[in-house]
Structures are given as structure tokens and as C-alpha cells.
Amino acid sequence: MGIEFFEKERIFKLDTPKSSYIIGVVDEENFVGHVYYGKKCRDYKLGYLMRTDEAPFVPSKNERDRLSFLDAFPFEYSTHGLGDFRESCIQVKTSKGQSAVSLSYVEHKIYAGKPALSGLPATFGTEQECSTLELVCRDNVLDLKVILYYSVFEDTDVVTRSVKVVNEGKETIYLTKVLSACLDMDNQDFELLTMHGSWARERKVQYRKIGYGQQGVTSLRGESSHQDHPFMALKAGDATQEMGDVYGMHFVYSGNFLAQAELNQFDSVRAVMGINPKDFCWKLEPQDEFQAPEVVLVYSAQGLDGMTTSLHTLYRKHLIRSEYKDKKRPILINNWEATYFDFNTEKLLQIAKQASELGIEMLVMDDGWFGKRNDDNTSLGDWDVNEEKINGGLKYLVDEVNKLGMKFGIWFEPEMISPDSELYKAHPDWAIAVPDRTPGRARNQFVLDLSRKDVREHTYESIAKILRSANIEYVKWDMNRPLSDIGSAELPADRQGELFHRYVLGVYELQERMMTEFPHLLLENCSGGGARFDPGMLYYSPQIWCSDDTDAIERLSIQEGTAMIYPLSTMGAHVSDCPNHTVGRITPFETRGYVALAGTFGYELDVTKIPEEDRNSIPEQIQMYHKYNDLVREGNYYRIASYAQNHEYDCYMVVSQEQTEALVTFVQVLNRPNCKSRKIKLKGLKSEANYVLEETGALYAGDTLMNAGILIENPWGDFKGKLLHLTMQK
């Protein structure tokens, strides 16, 4: 593993445990080309794959057909305006109104470790864990330096990429597009895998065959969005869940994005990813630099399962920083679906007392504790405790909860401001808005202009004063509307195109500052559920509320898409009340527990009002959580069957890193009359080992479980689940 440069051939070779990524420099103009990405190769002399010995050849041999070369060469980082008519990665606007960029290799550095990205979340690793290539390119006409960063890790099959742009000239340049990664490859009858959704139905998996032209997913909402996700994968036509070539791209960013695949006339696919260039324009003054966010590339020859394992490993070990990443999260009960805005100190303590007796470990007070907040029409921005509801004060409430042996958590929505608030009356210019236009409200709220230092400072101190006032050990950070009416009262006219990105940088700054002052805080990000569930947020919080839809059956497909690319430990998942508040469905309490077990596990209900049978089941569920959470949090996840595809049942499993233990979750959504038991083939076990099925005591060979399978009898009824726990025979 590592990175090498072969000077004679001008080849860079980046190796992960099972893959190789190869870059070549060609011709007198030092074009940087993509050579190969795939299964690990011993050889590095693969420059022939760039086809520069075929017509139209390189410009030094055939200047008359320069455009033909530029429009077909597999560029490592594509540029705009000079003859490559595919999607470009970088575009500018100069004082002369021109937009073209051309990049040539200048120099490089290879070193152990990985640099941080200023102001941005990014993966990390020690000098023993990863290596980095800085590939420096330059446009001599613009005096523009572009540094391409590549890092590889010793323990997972990913290549991370990011880009820094430096203005080394004497004139101001406006960057109108700076994407973070480009990947040119021959088509393998690729299908494009993306994730789509909306509020309450996030991250549904979609496959479509790549056709000629451009296709992909985007966001212009100022968030990584419910509707599309900053991820895509190219799956070879013959690839399956378990085998075949899959190339994944994931954006470590929480705002507007572009993820696009383009099939051209030569049957080459160009995949690009980065900040969405629409409404983006960054003023780069002389000697200024712009850092683009990171993209994670993953190659798997073991189908989707291999991609999932690589991403899970990367995020668990090299992205999440919280002290909670490697330990159990406290089992919480959130009062939102229990009370909504109708609560006071007595009601919260009543819930806490009952919950503590059942073994629940934390009470979270959700929306409605501040200002005049008795509904969602007022008071965002006025982060002062409403002591008419929290009678006795916040510290009294927290202390009383602590006396019960429970931790205390609290909800904020720091990025928003209500038109009906004291803050808005004092500072209407602090809201993002376009002058002379009627602003668009969503949930009757506006968005604070976090590009402004004074707004960030006020926002931070408003939150911090609450956290300093009592023993608060958990924060749920919400964000319930997209950005619109993009205008800042402070940014000058030629910097208004920076607002979207500056907003995201402001969010990162606030969360970084909070976690620095309160390092032991458990932070859970949320955005109307899953509107900002992305790798960027995981850098600050080890878990994100997966969806506002807590229905166990809806959660099967939501959590399937999420778990394809994120560790189970990151998915906020709770057992909620029935009929479910989103869809009205009634599911067994037991099944709700099984589905929530695949995430952080907690409760979202009024424990004092649920049926006694359900309440009496909680200690057993908590015992289940403590028994299996280490395995669920740390193990390798495998998808066995998809309810979203078969419309009948769902099945997935987690296997310990040592392959000594496995947990299979089976949920029968719809029962079938007059049918035999289902045969399930397991994954990830040791073929030569024997495993005991705890539920029956039966002994099975590992290869039998994976190749022949195991039978699961159909439960009687709909929405019924089962757990199968296997341990290796000693």
C-alpha cells in the first residue's frame, strides 16, 4: 500500500489493500491523465491505456487536431473552454470576461499522513495509516495554481481527493466552478446508482442504465437534501450485491452539490463531483486560495457489499472524531412525539421517572422550551428558557433528571430565525433575503445569514450560555428548511455568489467551536430528519437523525439506503408510538425494537401512556440493545434481501470483525398464504468454522450457512420480525 512515482514513465501509482489508482503525465505540455482504477496491479507501466499512441495522438505530434485530443483524453481534472466539451471541473471569469482554464503538471510531493482542510470536514489518519500525493498543476496564462490532493489508507479501499486553487497573479479572478473530483473510464455497461427521496422517505435507492449525455443528482437547497444525496456509484452491468466492479463517489460536504455521470461518443464515462456551480462565484484576489471539499472514491470488485465495507471502515476510523464513536450511546427517550409543544417540568419529570425505572438512560427535551414557543410559528433565535413551562428553571430540571440516574439532552435549531421573535425585531437584516422581494417562508421561519461573523458570534453564545448553565450531555441540532432568497445584507455585490458556501462554512465553524468547548457532548445532527445526512456532518457528530418517519416498515427502506454507505452506528433510530404519527400504521412493539436496533436505538413516545404490554417489553429491549450493540456498532454489515425490491420481506446481518459472532435481522412485512419457509444465505462468516444458532442450539458449518443457507419459518401475521444470533463454536 502507498504512493509511488516512476520518473522515467512519469507515472503515479496509488495502492490500497485491494485496488490501484494510476495517473500519467503526457506530452510536452504535461497533461495529467487518468490511466487506471480497479483491481490491484503489480505493474505500473499502464500508460498505454490513455491511448496517446492512437489518432489523434498528442498535440506535439498532431497540433492540427488539438481539439480532437482534448475532447477524448482521459483527464484527471478537466478544464473549461479550450476543447474538452465534456463536463469540466474548473471554470473562471477574468477581468476580460474570459472563462477558459488549461492545467499542466508542474511538480509533486508524496508524504506520509494527510493534511487537514482549512475550515472543512475531511478524513484523517496518522503517518502510519495513510499517504498523500500533492500533484501541482498550473495555468501560466492566468497565473493560477491548482493542487490536486490524493490520499490512500492502509486499512480500506478508498482514495480521497480534494482541490486547492491559488491565485498567484496580480489580477482578481472569479471562480465560477471548482469541482473536487473527476474520473474518466471506459464504459462497462454501467448502471448509475443514486439515492432520492423527500421528507419522511429519504435515501431510496435508484438504479438506471447510463445513457449518452449527462445524468446525475444535484442540490440547490443549501443542504445536501432530502431529495437527492451527495453520492453516486457506477455499477458494472454484471455486478451484483456480492461480486463485480463498483465505483463509488461520496461528497464530504453539507451544501449544494453536483454528482454527474456523462457517457460520450467514444463510450467513455466521465464522473464528476463537487460544489454545484449554479449560483456559485468565488472572488479570488491575488495570493488568495480556495479549498474545495473532499470526495471519497471507492472501488470494489466484491460488488455493493465490498463498497459498503470500505465506506463503513473509512467513516468509523477516519472521519468520526467523537469520543462516542467506539462506545455505546446512551439509550434516550425524546419527548417530541410524546408531547409535541405541550409539556412542562412536571410532565417531563413524569416521563423521566417512568423511563428511568425501565432502564432508559437519557431524557431529551425537544422543541418548545424557549421564548414563546408553544407552536412552530415563533421564537426561533430567542434561546432563553421559558420558565412558565420549565418552571423552576433549566438547571432544576436537569438536576432532577440527573437524580434519577439519567443524563439530560436538549434540542436547538440554531441556524433559523422566526419572523415573530425578539431577535428578528432587533436584526431583520440577519436573515437571508433578497431586497425588495417577498421572502419565502418555510415552517414559518427564515434562515440566519451565517456568512456574517456577528451572526455566528451571537448564535454561538446563545447556544453556549444554555450548555454552560446546566449538566447537558447531548444536543440535537436541527435545521428544518432549505435556503432560498439568496442574498446577504453584508456581502458586497461581487461576493453574493459566495453566500451558499460561506453559509456551510459557518455551520462547520459553529459546530467545531461547540465541540471544542464541550468535548464530551454527544451531538446528534438533524435536518427535518435526513435533509443533511452527509459525511460532512459526521465529522462533527457521530450520529444523525435518520428520518422523521419512525414507522418501522418505512424505516426498512430508509435504513437500507443509509446503511449502504454509512455505518449503522451513525443512524439515529427510535422505537415510536403506534398508530405511527407519520403514516398511521400499527406494528408490533417487538418489531419496532428490532428495526431500531440497527441504529443508535432509543424511544420516541410517552412511556407513561403506552399499553402496559409494550411498557413491560422495554427492559427486555434494553437488554437486547446492551447484548448486541457492540456487534452492531463495530461489525461488518451485509444486505441479504431488500423489502424495497421484493415487497415482501427484509433481511440484513452484521458480522464481528473476527467473524466469531453474527446477528441476522429478518422482518416479514407481508405474510403469504400456503408458502414454505424462506431460505436465507448468510454472508461474511468463516467457511471453515462452525456456528451455533443461539435460538435453537443447532450447529451449522460456515460454508453451509453461506452456500446452502438456513430456513426461516414464516411468522404468522404481517410486520413480524426475528433475530438470529450465531456464535462460533470454540
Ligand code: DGJ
Given for the second form:
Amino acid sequence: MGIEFFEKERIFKLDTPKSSYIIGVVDEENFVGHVYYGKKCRDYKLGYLMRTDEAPFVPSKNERDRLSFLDAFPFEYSTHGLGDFRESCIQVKTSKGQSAVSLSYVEHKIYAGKPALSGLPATFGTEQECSTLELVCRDNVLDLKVILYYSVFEDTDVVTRSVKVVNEGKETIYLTKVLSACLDMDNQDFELLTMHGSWARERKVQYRKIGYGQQGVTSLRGESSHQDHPFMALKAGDATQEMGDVYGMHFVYSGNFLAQAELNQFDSVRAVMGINPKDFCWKLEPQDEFQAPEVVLVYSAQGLDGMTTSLHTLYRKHLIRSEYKDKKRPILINNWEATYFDFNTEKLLQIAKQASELGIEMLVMDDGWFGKRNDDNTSLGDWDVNEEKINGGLKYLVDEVNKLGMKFGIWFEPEMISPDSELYKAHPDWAIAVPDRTPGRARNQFVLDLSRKDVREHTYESIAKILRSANIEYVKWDMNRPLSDIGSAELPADRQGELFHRYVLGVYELQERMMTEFPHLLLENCSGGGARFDPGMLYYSPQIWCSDDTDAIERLSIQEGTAMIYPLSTMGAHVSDCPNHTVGRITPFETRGYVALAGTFGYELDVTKIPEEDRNSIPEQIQMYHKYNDLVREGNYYRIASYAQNHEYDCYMVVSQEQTEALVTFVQVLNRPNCKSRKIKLKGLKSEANYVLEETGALYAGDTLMNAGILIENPWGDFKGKLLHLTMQK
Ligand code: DGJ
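Switch over from the form predicted on its own to the form predicted in complex with this ligand, please.
The complete assembly is shown below, putting the previous chain first.
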């Protein structure tokens, strides 16, 4: 495992436990080519795969067909304007108005460990856990240095990539495009897997066969978005959930992105990922550098399941930093769906008192506690406690909640400013806006210009002063509108194209600062539900609110997409009241509990008002959480059946790392008459071990459970669920 350089052949070989990634340097001009990515190979002499011995050969042997070479060669990092007509990764604008870039290998470094990316979230590991290759390339005409970073980990099958650009010349250069990763491969009848959605419908999985030309997903909303997700996978035509080649690319970033696959004339595919070049232009003065965010590449020979396992391992061990990452999270009750804006100290304490008696461990006060905010039209930016509602003050409320033996959490939307706020009256120029245009409102609010230091300073202090004022142990950091009307009152004209990225850096800086001052805080990111559920945010918060749709049935497919690429420990999931506030559906309280169990688990209801029968079942539900959460948080997750695909039932399971315990969740959606029981084949168990099914006491062989399966009787009624708990016989 690790990274090696074979000098004679000019080959770099990067090995993970089960995959190899091979790079070659070719010809006199030192082009950096992609040789191979896939199942582990012992040999490194695979340079022939770059096909430089076939026509059109390399420029030193055939300069007359240089363009044909450039347009067919598998580049590690594609360049612009000189004959490679596929998607480029980098493009510039010089003082002479030129845009072309050409890159050649210059030198490299291989070392143990992995450098942090300045100002950006990134995966990390110790010198024992990972190693890094820095490939230094240069454009000698532009005097531009481009460093390609690759890291591999000892315990998971991923290769991470990022790019740093340094202006070594004497003239200012504008970077108009700088993607983070490129992967050129022969087509394997690939299907493109992406995730799409909308508010309350996030991360629904979509498959499409790739065709000639370009296809992919993007965001230009300033956040990763409800609509598209900064992830894509290329799944070989014969790959399945359990078997076959799958290549995933996931962007560790929370702003505009481009994820694109391009099938070309030679049936090779170029997959690229990075900051969306639209509305991006970064000024690089002499000696300035630009650090592009990280992309996680994952290869699996075990279909989608293998990809999921690798990403879960990476994020759990090498991305999430919170002190809560390996801990059970306090079971919270959030007052949003319980009261919306209509609450005061008494109401919150009534909820808390009842909740604490039932075993709930934390009260979260959501939107509406500050300024004069009694609806969503006002006061964002005025982070002063509204003592008419929070009578007695915030500290009194928190102390009273603490006296009940509960923790206290609070909601903020730090990035926003209401036109109707004291802050806006004082600083109208702090909102992002195009000069001479009235900025568009969304939820009646504007976005703060976090590219400005004074705005960040003020924003941080307004939140921190609240956090310092009482024993607040959890923050829900919300963000309820995308960015539009891109313009900053402070940035000079030739830096306006930096605003989108500077905004994201501003968000990261604020969250980093908050977690540094309040290291014990449990932070949950949120964006009108799950519009900013991305690996970038996981670097700051161990959990993210998955969706505003808390309906147990809608959540099946939302959580299916989310869990395919994120650990269950990161998925904010709550039990809410019925009829569900988003879709009006009535589902059994029990099923709502089973579905929320797959995430962080909590409640989003007025516990003093729900039906008595539901309330009475909360202690049992909480026992269930305590019994299974270690397994859910730490175990390996497997998808068994998808309601989104079969339209009848959903089934997934988690297996402990030692394979001694497993929990299967089965949810039937609509019942049908006169049906046979369903056969479910389990996964991830030890073939040679025997397992006891707790519900019946029956003993099954591991290989029987996985190869032959078990039968699950259709539950009576709609929207019913079942848990099956298996423990290894000692
Ligand atoms: C959107 C969030 O997703 C909700 O949970 C809630 O916090 C509201 N915002 C409050 O405005």
C-alpha cells in the first residue's frame, strides 16, 4: 500500500487496500497521463494503456498531428485551448486576453501524511494512515505552477485529489476555471448515477446511460443545493448493488460545483469535478496562489455496496472532527414543527418537562427567539433575545432546561439579513446585491456578504455573544435561501468573480472559529432541510439536517440516497407528528421511529399535544435508540431493497464491524392482498457463523441468511415496519 515512483518507466503507482491508481509521464514534453484506476494490480508497468504507441503517437514522433494526440490522450489534468477539445480543468485570462494553458511535469514529492488545505475542509490522516503525492506541473509561457495533490489511505479504497495554482510570473493572471479532478477512462457501458431533488425531496438517486457529449450536474446557487448534489458515480453496465466496477467522485465543498461525464469520439469518458467555472474568476497577482477544494475518488469492484463502505469509512475516520463523531448524540426535541414561531419560555419549558420525563435529552429552540421575529419576514441579523417571548431571559430558560437534566440547543441563520432588520437599516451594503438593481428576495431575506471581513467579524460576534451567555450545548446552523444577485459592495470590479467562492470560505471561517471557541458544541448544519448536505460541511459538523420532509415514507428515498454516500451517524432524522406537516400522510408512530433510527434520531413535535398512545410509546422508542445506536452509528450499512425502485418496500441493514450483530429495517409501504411473504437476503455477515434472530429465537447460519435468505411476512396495514435483530451465537 502507499505511493511509489518508478523512475525508469516514469510511472507513479498509488495503492489502496483493494485498488490501484496509476499515472505516467510521457514524451519529451512530460505530459502527465492517466494510466489506470481500478482493481488492485501488482504490476506497475501499465504505461502501454495510454496508447502512445498507436497513431497519432506522441508529438515528438508526430508533431504534424499534435492536435490529434492532445484530443485523445488520457490526461490527468486536462488543459485548455491548445487542441484537447474535451472539457478542460483549467483556463486563464492573461493581460493579453489569452486563455490557453499547457502543463508539463516538472518534479514531485512523495511523503507520509496529508497536508491540510488552507481555509478549506479536507480529509485528514496521520503519517501512518495515509501518504501523499505532489505532482508539480508548469506552464512555462504563463509562468504558472500547478501542483496536483493525491493522497491514499491505508484503511479505505479512496484516492483524494486537489490542486494548487501558483502565479510565478510577473504579471497578474485571472483564473477563470480551476477544477479539482479529472478522470479519463475507457467507457464500460457506464451509467451515470447522480442525485437530484427539490426542497423536501433531496438526493433522489437517478441513473442514466451515458451518451456521446457532456452530461452531469451543477449548482450555481452558491450552495451545494436541494436540486443537484456534488457527487456522481460511473457504474459499469454490468455492475449491480453488490458486484462490478463503480467509480465515485464526491466534492468536499459547499458552493457552486460542476460534476460532468463526457463520452467522446474514441469511446473514452472524461469525468471532471470542481468549482463551477460559471461566474468564477480569481485574480492571481504575482506570487499569489489559489487552492482548489478536494475531490474524493472511490473505486469499488463490489458495486454500489463497496463504494458506500469506502465513503462511510473515509468520512467517519478522516473527515468529521467533532468530539461527537464517535459518540451517541443526545436525543433532542426540536420545537419547529411543535410551535413554529408561536412560543415563549413557559411553552418551551412545558415541552421540556414532559420530554425529560419520557427520556428525551435535549431541547432545541428553533427559529423565532430573536429580534421581533414572529414570522419569517423579519429580524435575521438582529441576534438579540426577544425577551417578550423568552421571558426571564435566555440564561434563565437554559438553566431551567438544565435543571430538568436536559441539554439546551439553539437555532441560528447567521448568513442572512432581513430587509426588515436593525442590521439592514444600519448596513444595507452588507447584503449581496448587484449595484443599481434591487436584489431578489427569497423567504423575504437577503444574503450577507461574507466575503467582507467586517461582516464576518460582526456575524461571528453576534452568535458568539449568545453562545457565551448561557450553557448552550448544540447549535443548528440554518441557511434558507440560495445566493443570487451576485455583487459585493466592497470587492473591486476585477474581483467580483471571486464572490461565490469567497462567500463559501467565509462560511467555513465562521464555523471553524465557532468550533475553536466552543469545542464541545454539537453543531448540526442545515439548509432549508438538506440543501447543504455535503462533505465540506461534515468537516465542521458531525451531522446535517437531512430534509424538512419528516414523513417516514418520503424519508425512505431521501435517506436511501443520503446513506449511499454518507454515514448514518451524519443524517439528521426525527420523529414528527401526523398528519405529516409536509405531505399530510398518517403513518404509524412506530414506523416513524424505525425510519428515524437510521439517522441521528430525535423528535420534532409538541410532546404535550400528541396522542397519548404515541406519547406513551416514546420511552420504548428511546430504549430502542439506546439499544441500537452504537450499531447504527459504527456498523457497516447495506442496502437490501429500494422502495424508490420497487415501489413496494424498503429494506436496509447495518452490521457491526466485528460482524457479531446486525439490525435489519424493513418498511412496507402499501399493503397488498393475497401476497406471499418476502424473501430478503442479508449481507455483510460471517458465512461460517450462526446468528440468533431475537424476535423469534430462531437460529440461522450466516451463509443461509446471505445466500438463501429469510422470509418476512407482510405486515397487516399500510406503512408498517419491522426490525430484525440478529446476534452471533457464541
Ligand atoms: C428550515 C429548517 O430546515 C427547519 O428545520 C427550520 O429550522 C426552519 N428552517 C426555520 O426557519
